[in-house]
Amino acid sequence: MNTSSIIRSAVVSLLTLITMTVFSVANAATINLTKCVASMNKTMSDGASVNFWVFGSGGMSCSGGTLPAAAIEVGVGDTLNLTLSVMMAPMEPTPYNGHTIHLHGADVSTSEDGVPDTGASVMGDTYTWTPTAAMAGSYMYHCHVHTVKHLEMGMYGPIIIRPKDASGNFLNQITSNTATAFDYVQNYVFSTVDPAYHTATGDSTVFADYNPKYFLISGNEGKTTSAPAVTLAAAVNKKVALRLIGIHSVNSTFQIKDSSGAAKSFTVYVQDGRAWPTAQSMTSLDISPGQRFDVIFTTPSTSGTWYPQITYKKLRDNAAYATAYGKVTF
């Protein structure tokens, strides 16, 4: 190559890489949200009421708290400025008093990842993160202060990841690859309940040994087929994602069985906010606390009804609790 078809090569790459900086700005928006924590209860299928905190919206005044949290979506390349305010919030005694906002799976810094062990204030901050196209994907927020505690009372929600076309708008794909679009999304958030979690403080003996009762999908037992936890309606060869986010304290395994019990497949893309070099195919997906899946299943060319569940498993031997159920009808 001579000295001119360098310089030409040089100025083409320095004029794409000007571009797509351009663009990149251009299309970034800045969230500010605001966080709060409120007290609700819920009547569990056996009618026992359960104790939650939850993360609602708004300061003083805080409403629209839900089990799980409600999502927040992020495009990617956009900032998202996440304020929790603790005002009126219910909290442990001294040393558990307060609470946090921690970023699940995100890169952040140490400043902005709301663990009170490495200098985060617990009596309200602010926590910025700006994610990047290899972050597309499923992730979660939960509070940090006594975890263990505070998880089991409910301070959870997802966070979601998405890629933007050229006008800055969401695409309806998991990650920027193609592949990964969907005509139907839903989130699936797993988690279980052991009622005395609820009600013990401090360092009470009782966090030495979980022992849960209930098994939720999204806040809902959906113990049965026949009552499940979500419900999605489709269509017939239609592109279904799936974002399970585990926010579970036991072992889990995800499966989706037609209305005669057989195994359905679907498949993988990305595992904890990072794209599989190779997407997988399989019936069967085990996941342990804190992992989060995205995955796609297409839905037949004849009407029915599949049902998505999780089957929650001791931690000590494996051997399952129960299952929780969702439903797709198409």
Contents of the next structure:
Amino acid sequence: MNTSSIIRSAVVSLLTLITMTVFSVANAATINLTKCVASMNKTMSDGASVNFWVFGSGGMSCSGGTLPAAAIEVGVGDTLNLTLSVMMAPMEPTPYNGHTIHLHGADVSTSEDGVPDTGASVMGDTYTWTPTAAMAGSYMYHCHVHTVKHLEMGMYGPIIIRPKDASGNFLNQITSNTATAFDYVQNYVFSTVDPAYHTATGDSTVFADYNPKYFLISGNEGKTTSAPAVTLAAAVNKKVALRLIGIHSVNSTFQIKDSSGAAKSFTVYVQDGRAWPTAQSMTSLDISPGQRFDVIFTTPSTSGTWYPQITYKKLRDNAAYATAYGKVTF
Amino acid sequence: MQWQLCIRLIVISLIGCLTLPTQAATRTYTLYITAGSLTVNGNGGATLSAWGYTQVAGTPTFPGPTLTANEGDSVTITVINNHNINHNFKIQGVTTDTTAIAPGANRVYSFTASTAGTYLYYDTLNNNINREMGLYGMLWVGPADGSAKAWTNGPAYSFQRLWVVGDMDKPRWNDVAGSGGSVSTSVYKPNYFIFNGKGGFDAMNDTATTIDGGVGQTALVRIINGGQFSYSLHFHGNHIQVLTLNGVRQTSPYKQLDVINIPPLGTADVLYPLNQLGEYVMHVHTAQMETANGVYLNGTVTMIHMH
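The form predicted together with the partner chain is what I need now, so please give it after the form predicted on its own.
The complete assembly is shown below, putting the previous chain first.
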């Protein structure tokens, strides 16, 4: 390499660096959100009332609490400052008093990880994460205090990391790969409910045995195809992305079936917020507690209805507990 | 100058050829099967009746002793049944002989370690009761040259950790089988989740279990599940790279996950790159499996220290 070419490449590198810096600063957003914890009673399909603790918005007055909590969308390169206020929050007695937020899958530093056992405050904090392009996909935020109870109580919601265009707008793609483009997108949050865990506190022997009675998609039971947990009105010949987010406590298998029960193909692009080296199409996908998958399917050319569904299964032998149904019309 | 360099390289290569070839070794193990007990310390803990292996006749250890070999080694394992019921010995994916060994008898298993990886040995008899009582352990096979790689020319690691997970149902299985009773195997509600023979409170402080090293190092974690429940293991701090899953070697680039599900009798080899400072947890993400009889974090939990 001669002197002029060295200088030339140095100048090019410097310009690239300046461009990238200006560019990223111009389009990187800072997202400041404050979450709080509210008590919520939910009437289940059998008429029983179950008490949940859910994340809402605001500090002193907590509003908008839902099961699961509202999804948080963050662009690649953006900075999320997620603040938890525990004022007025329902909580357990010591040693499991208070709450935290863990950014599940974010691999943030210890101080942002929200784990009391590694030093996190349980009396409120701000958790910061700046995801990179390689991290586009689905995550969760959930409480990490006495998780055996607090997850069960409903303290969870999706975090979606989205690629952005040159102007800083979200792309309708799972990742920067254009093969992951979609026309419609919906979050499917999988969870299970054992009511005994909702009334027990502390180191009770109740927490030694898990007997789920309710099986949810995005907070609803969806026990039949005629009463689905979630619905989506799409169109024919379109791409539908589903964010499959597992915060359940049993085994499970996800499928998409048509109205005659035939399993339809879908393609997995991302697992746990990292693109698979090779996308893979399948008709059945096992999802274990804590896992997330970003999948896409294409609706057919004639109108109809498909049912994305999850069968919750026992940890010992995969015997089915129950199936919960979603619904996509096109 | 260039000639000198060439000659030097040739000489080095020749020396390498003369000294590097490794001799396939003979590995001989003796495993005694006896009754004993397993103690989970700390709140929620208990002493459970258990059956296990030991390399010198006496008190069994949990999990069973780790067996190791390099590819090409001849391995001979003599299993001596010092217990009062039939047992057998199978290394999943390696041996096939499941003949019962009567009380007082012994049996010899010989094979050549052929494929680097992580294997589960266990007792297949008695409708899962023998295994549930503690009769399982790990065999890991390294590359022929014994180097710190997952397999010959495979991914390198700085240090490795061996994780053996499993579960026990004290009131319905261990108490009953331990006193010679008949276990009703249709019901299984494990209340102890055993991590390298310990509860979580001990596993979090056990240097043979915790991932502990300097930033820039890479840990190879070999995982086997001797239990009857699936273990959905969640890593904080960094994603893992999955090298093998249930005996199937993956191809590069490897999937990067923060949760890996290990089914009953499942195995996995994963890399954990130590890439940032701090203290992190690794835990099962399944409600009761984080507890010892309901006591939080005395189940399948350990620590990751990066410094």
